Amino acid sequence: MKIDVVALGETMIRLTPPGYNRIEQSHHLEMHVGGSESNTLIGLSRLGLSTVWLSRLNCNPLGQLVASSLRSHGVDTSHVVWTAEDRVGTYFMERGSEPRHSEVFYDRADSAASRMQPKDLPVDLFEPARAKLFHTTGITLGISESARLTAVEAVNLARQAGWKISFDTNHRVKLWSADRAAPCYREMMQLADIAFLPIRDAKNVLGCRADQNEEVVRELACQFPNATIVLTAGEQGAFAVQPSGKPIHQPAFRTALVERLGGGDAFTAGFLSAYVRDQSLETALCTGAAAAAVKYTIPGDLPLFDRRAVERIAAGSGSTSANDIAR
């Protein structure tokens, strides 16, 4: 079977507490399957792509609902490693509202997905035209040294295979030191044909000193010449820039916002759904902020969207209904 998009990733379950309770006050948690990768992989198989993950997992019932959350929306996880040691990570969240900001509080240590190892991967995927491309974030390469190595290892698997590799910092304080991220990201950025991240790994990690959106993209099409280059700024919309060419900006679309979670995941499956189509910059920038608009309106991680509703307001045709969003 021909693949459009590999990942490698930690998926998570998340316990959060109904509406805007704090953890303290509540006596039930809601539980959501949530992971930077494979959020990405759930929003480009609802959009229409074929994709696989690749990660390590428990196998308990923790373990197989995440499988079987990711399977249920399209995504192929035959190539998970599975091991009676270890655990699924969790993370608690409680929603704030200003001025009270959201929270997240991590209890992942020694989880499957941070033990994986380079022999986990499946080497017999790694096959020329098997697929168009492997992406991973910064997040897979900050939960332990063996995962860093294990994602090395898969980008150089899939660059011999001829894949594109697509990178996305995604920065998480709570895992490591800036300056400890720094060089791994960079390693990662060198070797990537599209790179994301958002303005503030831009400038708090990578070190980045221009003070516009369009001169800091410049800057890192400087550092790293052989990628495309998509740096998100909120609600100051993206802006991108291709090899030898010039920075082009997406304004925001207009979204009431629900939750932020997995919005800067769908932002990414929006824009790679339209780059591994080989369509062109300015509707894979665009593709992506629609993707990111129609996530914020939906609860929990998932990009539980519809391709039909993206398209819509890429276009310009104004907003969706419940119905488009979510089926």
The other form holds:
Protein chains: 6
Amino acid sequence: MKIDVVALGETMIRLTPPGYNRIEQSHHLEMHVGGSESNTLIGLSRLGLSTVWLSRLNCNPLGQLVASSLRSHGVDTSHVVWTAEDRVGTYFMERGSEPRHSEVFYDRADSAASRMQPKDLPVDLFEPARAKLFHTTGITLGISESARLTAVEAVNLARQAGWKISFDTNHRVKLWSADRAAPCYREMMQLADIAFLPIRDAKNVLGCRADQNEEVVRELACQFPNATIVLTAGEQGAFAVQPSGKPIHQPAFRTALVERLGGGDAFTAGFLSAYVRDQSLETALCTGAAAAAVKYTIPGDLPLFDRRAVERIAAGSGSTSANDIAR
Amino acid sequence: MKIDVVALGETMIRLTPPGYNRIEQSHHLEMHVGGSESNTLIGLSRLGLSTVWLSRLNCNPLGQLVASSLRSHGVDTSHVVWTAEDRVGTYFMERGSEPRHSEVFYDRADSAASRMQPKDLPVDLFEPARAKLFHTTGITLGISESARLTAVEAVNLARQAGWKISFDTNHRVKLWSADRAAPCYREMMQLADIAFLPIRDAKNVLGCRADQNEEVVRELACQFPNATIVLTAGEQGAFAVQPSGKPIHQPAFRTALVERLGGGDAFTAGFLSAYVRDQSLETALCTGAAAAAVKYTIPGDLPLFDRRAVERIAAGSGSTSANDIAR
Amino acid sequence: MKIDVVALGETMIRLTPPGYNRIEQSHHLEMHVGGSESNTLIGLSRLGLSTVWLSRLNCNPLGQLVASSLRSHGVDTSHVVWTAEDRVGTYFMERGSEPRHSEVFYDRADSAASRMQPKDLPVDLFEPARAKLFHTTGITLGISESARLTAVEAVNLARQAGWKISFDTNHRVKLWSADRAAPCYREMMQLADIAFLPIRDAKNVLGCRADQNEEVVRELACQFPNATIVLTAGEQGAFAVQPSGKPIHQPAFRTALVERLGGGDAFTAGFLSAYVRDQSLETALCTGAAAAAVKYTIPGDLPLFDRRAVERIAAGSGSTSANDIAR
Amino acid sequence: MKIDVVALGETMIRLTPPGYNRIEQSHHLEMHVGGSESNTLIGLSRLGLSTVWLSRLNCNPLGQLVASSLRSHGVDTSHVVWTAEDRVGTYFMERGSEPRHSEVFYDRADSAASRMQPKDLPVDLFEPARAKLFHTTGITLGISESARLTAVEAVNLARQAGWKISFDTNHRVKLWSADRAAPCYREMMQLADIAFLPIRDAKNVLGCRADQNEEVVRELACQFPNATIVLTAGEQGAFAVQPSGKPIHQPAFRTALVERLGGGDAFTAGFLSAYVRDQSLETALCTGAAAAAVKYTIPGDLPLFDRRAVERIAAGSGSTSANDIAR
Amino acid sequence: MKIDVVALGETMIRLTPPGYNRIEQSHHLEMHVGGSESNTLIGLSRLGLSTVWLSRLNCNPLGQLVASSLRSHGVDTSHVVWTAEDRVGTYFMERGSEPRHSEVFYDRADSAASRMQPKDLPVDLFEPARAKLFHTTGITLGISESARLTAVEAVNLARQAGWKISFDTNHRVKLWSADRAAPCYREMMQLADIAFLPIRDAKNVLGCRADQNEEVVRELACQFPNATIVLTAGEQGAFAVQPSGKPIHQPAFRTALVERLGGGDAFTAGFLSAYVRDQSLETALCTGAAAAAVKYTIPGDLPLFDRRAVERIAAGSGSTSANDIAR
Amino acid sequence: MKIDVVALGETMIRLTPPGYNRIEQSHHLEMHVGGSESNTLIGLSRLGLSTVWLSRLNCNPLGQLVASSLRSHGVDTSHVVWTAEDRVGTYFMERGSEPRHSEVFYDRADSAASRMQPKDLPVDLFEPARAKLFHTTGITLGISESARLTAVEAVNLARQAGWKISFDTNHRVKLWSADRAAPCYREMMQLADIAFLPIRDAKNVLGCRADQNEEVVRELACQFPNATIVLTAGEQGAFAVQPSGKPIHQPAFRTALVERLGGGDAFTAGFLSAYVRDQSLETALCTGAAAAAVKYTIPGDLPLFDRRAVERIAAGSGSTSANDIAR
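Right, the form predicted alone is done; let's see the coordinates for the form predicted in complex with a further copy of the same chain.
So here's everything in the complex, that chain up top.
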């Protein structure tokens, strides 16, 4: 069966006290599996596509939990590299409530994924017509130099095989500085067919100066003329522009938030599910927004939505062109 | 002791994952007991009335749980028919959060209650002056033909005994079509002294054409001139009209919703608690609205309110006549 | 990749109160996934083999939970037939403690699996050299006539493709009587290359008269001369004989029981894992016993063991031939 | 309907940390309802008898929980006296494991039940032929002087009505001293038709000197010649003698203990269920032993057994007379 | 090390069903530790100050839980008086949701703390320069006459030692009437350097007549000219005036409420943390408001905030003087 | 107040699935705090002694949890070194049941404690007469070279101050090899006044050749003539010999095991509690055995026993001298 999307990245174990409790007052922690690229693959898989995850895992119960979780949602994990050394990255999260922030602290140094190398890639997989699209994020670039080189090599292999390239900056300030990250992101975005950016990355990392979101999109389109640019702006919705096209806007759907984590990855899944089916940019943006909206209602990092629910919500909404906005 | 209300219907086991989790991501399910008529009886019992529940149950632990739950709240279950065959109906519910809908799927086919027959009725109970009112709903009519015949027979027995008849359409689209249900509901409403309808049933099942709620009430009052008509319209409150009377309106009380299920049954309990005590229609509507409001704050299907709390909330509100509204 | 084992059967949702609580005193139920054939496939998959599950599921959250659970442990569910009708079978279990029995009551009538038909089988899968072995149990024969015909057809297709046939009587007295079941089991055992029987089925269903376990094995070997017979006898261990061979005995490993359900299926998984790798009958019996022993220490129906743990325990034990026992 | 057993006593809320945790390391406590007399009534009710509980409760949520719990198991609570003052007694229990003892500490002073008075008794209930037997325990005598006087008055009313009297010493050292309690127990035992005593009460409170259990029974039979004496001796089983009869012995059934609390009350329920049905002393003892054995397998204080399970276990055992033992 | 704050009061065990469940429908209760003065000390301790708690506790597991909870947050409990008699006060709380009120019922009569006496005070502690401030509340005055006398004695000892005195009326209508309480509060407020009052106490207990909050503050400043008056008014924020100063106002911070209990005590902790560091009245009010806001987001009674979070929120806000408001 | 025991070591967060579940099948993990030296200090503190813990912690919620846990049980944590870098070590444990082993995997590399250095020691604390005894274990020596140097420096400082030195080999094979560890342990044991060894360390690490436990003790006494040697041998009990003394033996107390972790540390606490009170070697051994026995009944790593319970159990047992054993 033809693969739709192959993605490369790290997936971690998230440990969170129940409800709004602080770790200090808790006797147990919820255990979730989460990773930007695998979250997106799970979303794609639930939306009906065929997906493969590339990564490196420690063969202890935490690594097995990561793999079994992905498999349960239909993601192919048979190309994962297993190691008896290293560790599985973890992160702890306390849910906040206004005015107390949610707090995340990572414990991911020296993880098995951070030690992946270009030679770990399953070269045979990167054949022409074997898959349609390769996806990775700035997190993979930031976790280690060898992980970054692996991602670059994977992009090159995928391009040689004629696959599309998708990249999401997803900058993590706790991983590396904007100064170090920016040139790496720019390198990827030059190679990408589609680039996702949160507005904060466009401004804080890539240095976009425009005030209006649609101006930011235009600015990025000038810098990366070969890529479809997708800018996400939280409650202001998402903006996109194709090479030589006009910016379009998709408002965010109203949601009663249950868990914020994983919303961006769900958006990417929704968008790509339309993209690899050759649907219009408007449809892709709208499907992305609907996928994110449903994800926000589901506990945990994973976009455990049903295809039907996403389509129903997407169908209830249109998108407006930048021309309309501009007026 | 004189019985206030006798009701006939099916009660099921509801299984729900905790919080907003999906079944797929859950390791355990909350177990609740719920059934429209028994929910109403529990409400009546907690409001100080004497109640009897008629039904048919399988004598396995699920059936015992249903009966012990009703008994714990003071409902008399000594006339229930027990069988070693058949099953207890179950239903699964996933709580949604905007824009994801709550989803219910029933697994109630071939339940013990759906196989009750007119001959299962405790004929001796239906004596003049033994009870004041008999209540059932459209669900009982829809679960099977033999259940429907049992309900019709019970209504006839109750009328012969001089009891009042209360009927709530409570249409379930997953049970049967509006076309099949409508004539059965009309038959009941012709016999009823009091008929409860959600606005959606008035429109979608009974085909009321009026736009305004008070017009719908008037339309129904013309069709069923012997019954007090009570129309519930969610956040727009409830509307009622007595034979030859004028429609009155009761606004809904503001609530911070905890669990929506069972609100309508709680309303009916509140209304009937006043009705069987010969209180005014205004008081009945207001008590119904207060009972529903308190129920919405309580997890599970059951109206586990205290009489004092319902009365305190009801006391904080008046009702306005349709004349006032019409102006 | 070549498939090792294909199995056909029903998988249900098990609902159990926590610990030794009775359903009546519980507010929530643990939810487990369990089915004899799929339990065995999960065990085989965890022991390193490639497996495919054939069945029919309702596409509601319970059906999705069954499939995602199997996939998480590496079982291929891509040939499952999905239906929007019917239901997923459930069963309720209360754990007992001496002298109170554990109690199981099934609610599986009219399940999607019970309505599978021969035409639901993925004929293309049954190619020579595509898989090594087909497995099913007496439960599949007992849930419905159409399921039985489907199992018979699958065995015929598998034999035509040159695969080995494995059958476990696994008689369920709550499904059908010994009288009705016995000829169906005999038909299967005549076709099987390997037949598993608990000692109670050999005696109560197939009518074996011998007192000693090894005599029972010999008696069955005479009746089914083409099959390897494997008899499991609880704490007395397991007994096996190959066509024209001598009975051998494998004592049970000592276990501190955590959950009894699924032990037999784990035994079958352990045995078959050695069998399809062409290991000796002694090794197969011993691996089966070790697999069962580890399963008994794991909550739920599923044999969530690690290959290494099973092998370590198996390595700590030998088996004695029936000659030794006989003396 | 004729009442089988009326009992008078206090029921409390038990709060226990989960498993073997200490209170200090726990974030939540299990909440159980327990009281010696009501435990026995619940057992009797589940064994098919009609029961009424007399007590005094505070009308707060804890009092309501006590009443709803009893009602759920079929005990009639309509004669309970409700008060807006006083409190519901609580007790805390930490489960121990050898060599650490289980620890109970009571917080029951000034409870509503301890303040019941003879005038609280529903005099109308105590009619000839309205009920068969009245039961209370030494706990009711010990919680306060007014409670003791109420119990004495109830016994007198019951005797006047021609009911049988059942009394269980059930001495609580944390309530009062053996010296103060002994004359009160003796007074009751002179009035009782049946008296239950744990062996420790016979020795430590009533001062029996005999070493052998059957000698103790004989000693008590001499002192209280009008009562059937039932002595419970833990793993050594139970001993009983009727007026002018010979002692008989019932061994304890083997149990895998889940929760020890409430075993004695379950024994009393089993015994009395046979007694009020006019079954033999042997049957009563055996039913008591079986009821206790099943209770030990059920979490909480309450004997949530099924009549069938108790009868099945009782049927598997006989009883031997003291003569047989003596030889 | 110099002590910053010494406080005297009772701490109880709070038992609450999970979420919005009623006690009647719950199988377990969350266990929290809470007491007005110790809540404030915990907050102070977490804000970096050195604190000592004076009280009387029963040496059972509940008393140990109270002490270990305080110690875990850094409060010195070494001066607590331990007793083998008496009890630890408990209170039960059901969380409500509009329009159902949260309900609290206390079970605190005859607690160990209510029986503390002036001679229980650690006289040696009350040395000049040993601590900076003594704090107690109206609850301590209301639980018993001996507790009130102990508080009065402690205030006298603290004043002799030159410590500042802080008093919070914190009137509990379930403890004593406004009539009895008012003179006791006035006595304390005459001795206090700083007095906290909720607006409802100012009006309902102390009989303030002014309509506007700032007028109430002025009115109190006239009556208690030696004290800094701090008035808390819920969503309208807090108001304060120093002797001979002008009233200032601090708006409340917006919060998404998780648990309301303990907010006032957290406010006091925030205020006093600035006060004992000799910061401005504006800073103290603002730190109090920020501390309360963070507390509202944390389950349980305790202000388990981090100093950094409180300071970050406080820094985001200013305070306006009453002059500004008045205009 | 004079300190009784100062200890140095690392404390970690333990994460364990509930009951006998595997991590893979769990949705949440219990969170426990555990570290050999701090476990012992908590035990000592609960047995009435004054204790101080020296370590290095990350100031994130996990580090705060470690410190607050120790404080709650009365251990002084005011000398802990806090760092904003590094991490808190974690370890994951799956409880096994025969024949499946419990499995522990550590994730402790680069923890804050492993980076402690001699200069982190609070030199001022190590004054003559400030404390009685210093304790550390082989784990501290094994986690890093800098930690080992810190432990050596602490021992030197303690000796200079005239404190006693206590050392427990507590060899962890997952930390370092016996070859590397042995000379470090020997260095410590030469400096120690009291040395604890499990029998497996005596044999596998220190190379003791004797078969009988009492011979092993004698062998160690020859090698380390200045130390009291305490050998623990699981179910065979403990053995000890003082310089120039005769070996004595203390049988293990029977326990119904709840959680094995932390038993050795509890033994050490029990022993040292007697030792620092100058009680006899027999009493110390017996108190150690009783403390371990109680710990085994308590969930988690911590010895949350009451002094009274330990003393009661110890009082029920004597110890026999090696002479008696030898006969």
